[in-house]
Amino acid sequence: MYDNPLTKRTAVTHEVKISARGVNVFYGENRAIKDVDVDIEDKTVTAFIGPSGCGKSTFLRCLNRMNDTIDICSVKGLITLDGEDIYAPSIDPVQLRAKVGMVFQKPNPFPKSIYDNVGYGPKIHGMAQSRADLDEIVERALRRAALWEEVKDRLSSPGTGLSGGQQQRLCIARAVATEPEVLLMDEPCSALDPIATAQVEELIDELREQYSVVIVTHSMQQAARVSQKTAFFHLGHLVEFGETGQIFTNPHDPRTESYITGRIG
């Protein structure tokens, strides 16, 4: 069991942003995910946890039609993005892409400059009018991954050449920069260091305050220190959604304990 300051916060409602009812996943004949049912909260961090293998990310990938890539993979159920089915034959996955941003587990920059990295989204959404409109729109985005510090004298250079956790927030920026409302995030601390983990973290603690955050982690000590939702997966089952604290402290169901302590994993 881990020390967990969320249980001391009062908890505080949100409104739903996204909604998921009877979501079951099928890749060919094999069902990955199985009948799930959650209410995901703007302006809160969600984090998904659970063994590999379970279903976490093949469910975030559902929310912003990433399993459409993949062609024996079919979702079948409602998901919806503020009361809208985002599977509707009207919904165009690169605009949902724009609301619903993702970061990966490996930091993934274009091989451009840091500045054309950030620019790239808002320039082909049509965001910004001039050049000054984009130097803007990059601005705040570094400002936003809390890399602007650290780069503005260099936006030029190729955003391979920065360091893994700067490199990170750089593809932080470049998902906030077509102002999304939804921010995905597959373990985005999963190749990173302890102190470059630390400050993805924080940021994320940030970042929450404009947007919803889902974070699929490996990490339960991560969970635990940034989200305030928990979604405990298991074998493609949602088997326990609730407050963090109570979902690390007073477990429902017998399955999340045991992973919590490290029976099953």
Contents of the next structure:
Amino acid sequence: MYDNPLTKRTAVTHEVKISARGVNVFYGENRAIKDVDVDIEDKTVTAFIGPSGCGKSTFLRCLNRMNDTIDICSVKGLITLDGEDIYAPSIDPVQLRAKVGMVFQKPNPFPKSIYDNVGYGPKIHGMAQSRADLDEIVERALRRAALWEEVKDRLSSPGTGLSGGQQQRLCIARAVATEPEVLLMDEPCSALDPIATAQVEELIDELREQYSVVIVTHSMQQAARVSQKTAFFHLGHLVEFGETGQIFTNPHDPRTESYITGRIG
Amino acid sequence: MTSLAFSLLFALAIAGYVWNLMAARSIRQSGARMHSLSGFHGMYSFLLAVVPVMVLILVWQVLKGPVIDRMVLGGLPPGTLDGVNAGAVQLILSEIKSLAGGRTFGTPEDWKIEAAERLVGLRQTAAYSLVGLVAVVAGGLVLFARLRVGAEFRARHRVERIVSGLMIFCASVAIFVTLGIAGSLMFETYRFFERVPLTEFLFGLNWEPQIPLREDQIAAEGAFGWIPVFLGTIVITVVALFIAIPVGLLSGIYLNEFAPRRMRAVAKPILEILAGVPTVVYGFFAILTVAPAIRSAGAALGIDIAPNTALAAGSVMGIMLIPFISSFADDALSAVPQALRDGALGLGATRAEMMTTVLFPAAIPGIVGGILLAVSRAIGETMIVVMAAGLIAKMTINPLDSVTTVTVQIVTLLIGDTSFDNPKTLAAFALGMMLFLVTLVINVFALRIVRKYREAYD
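Form predicted together with the partner chain structure, per the form predicted alone context:
Then the entire complex follows, led off by the chain already shown.
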């Protein structure tokens, strides 16, 4: 993918997976997200870029209702997953989070064995009928996260003993083990070295075949490398959203241009 | 006179501080690059004078008394003390000291008056020489410190070394006090086992420590088997933990994760007040409220219940322990990183699943620590059981019966007129020793368990 010039990247349009209309997020009195409209497509990597504090992580956390866990945070507007309002009273956030997985900025494996880390989601959602089922799910998830070869001989050793890059791939394996439909990644490479970052990016590109991936990143190079769609956030506004190639080569909004050329942010 | 010595020392040390500070500043102002800040040069002088001279004064105070005593006795007219035993010598010495203090009883012999005058003189000499010594030594040290001030002198390193030495000293005070307590316990326990065989104490099933104090007194021969007493402690501890662990853990978990902010703001201080209630007040509560309630409940059910039940004392002790366990659980859960909570919730775990499968296992070491502390407190708790548990040692594990505990027995054995050479009194030390050992074993054992099964999260 690296030798595919941005301008020549063909844009294949998939169906819309998540749609947001008029989303506002408040932290107490403070309005962190202002009237955001966006459509996130299936089998596509969508990157959220923008300077620190622009609200991209906050918006990401709206998509699986992780903001519910913060007392003072309230979300207004409409967000739908497959056409269904995820903030509707009939929706159980626990069910939603099983469908919309999340990988965090800092690798956060549980203080359990590698096996139990990956098996955690399937276990709490009752996805495995037997130990053999669970073994299979764990192996498949670890393979998909490109970690199987490295850890297959020490599945019972603690997940916290792995290196930073391995821990992050373990967290990705843990997230894909619950068979989500959307994978949210909040700066997944910010705590990793360049080699581990390259591995995770390669992985993200492979995950696109099955999932809709949304990635928040500080690195514009990373957004350009892994994503097909890019959204630029600034001061809580969604300034521009479009094909990654178009955003990086021919931005319509002057603020986007200033940011990607390094003049603001 | 001693206070004069101390004032002099501090005056000299402060003067040394200022002197060195000024000297260092003037070197700095002359443009030289100093290794240490001026304040460290000052501090070096202060510490160099205070620490050794303080030790000197203390040693002097300890040695002064015996040395002066010997000089006074040595100065008595030859032959005065011939054939006088040690006790009588001490008597003569204290008579001389009374005379020196201006308290005359009867008509003392001339040589005693003479000795008293000599004692007064010696004391005065000692005081003057202490002040002189302090002035010379402290002054010398301050001068020495002043001479070392220079751009190259590493005053900061010296000060750091002296301060870390002081910290090591403070830390070792706690250790040596513990060793001292254990040592004195061991000594008295040894004296107890000289009188009562070890096997009788360890395996005896009878505890009747009443033995005749005088030859002609009519009383039973005592029996010193500690098992019934320890059994009582265990029964009460188990009852207490049965109440404290579930209530404490669940309230800790609730406060930490599920309580609304306002509820937490109210409940947490109230729990802390519970921890501050004096145990004697819990004792009142046990004997005036809980015990009668249990007794009348038993009467309503047709069970005859003793007025002093293990259940009453144990349950009140359990209430006392609730805040311990709940605040330990709360702290341990709060220490688990937010990232782990997010991770579990992000995978679609409910808050209850997150608590039981991620937070609780990660917090286990802290929680077990709290429970252990509670066990140690329960075993060592005295006031509640003195007031609400019984005095008679019985071989029973029925919580509705009256039992006694190790601490209650220690208290009763040491109350009133006691002589420290009979087994009845010494038994208290043996019991104390056992209490010490039991708590120690529990702690060591539990620490190992925690270390083995902990889920480290960093």
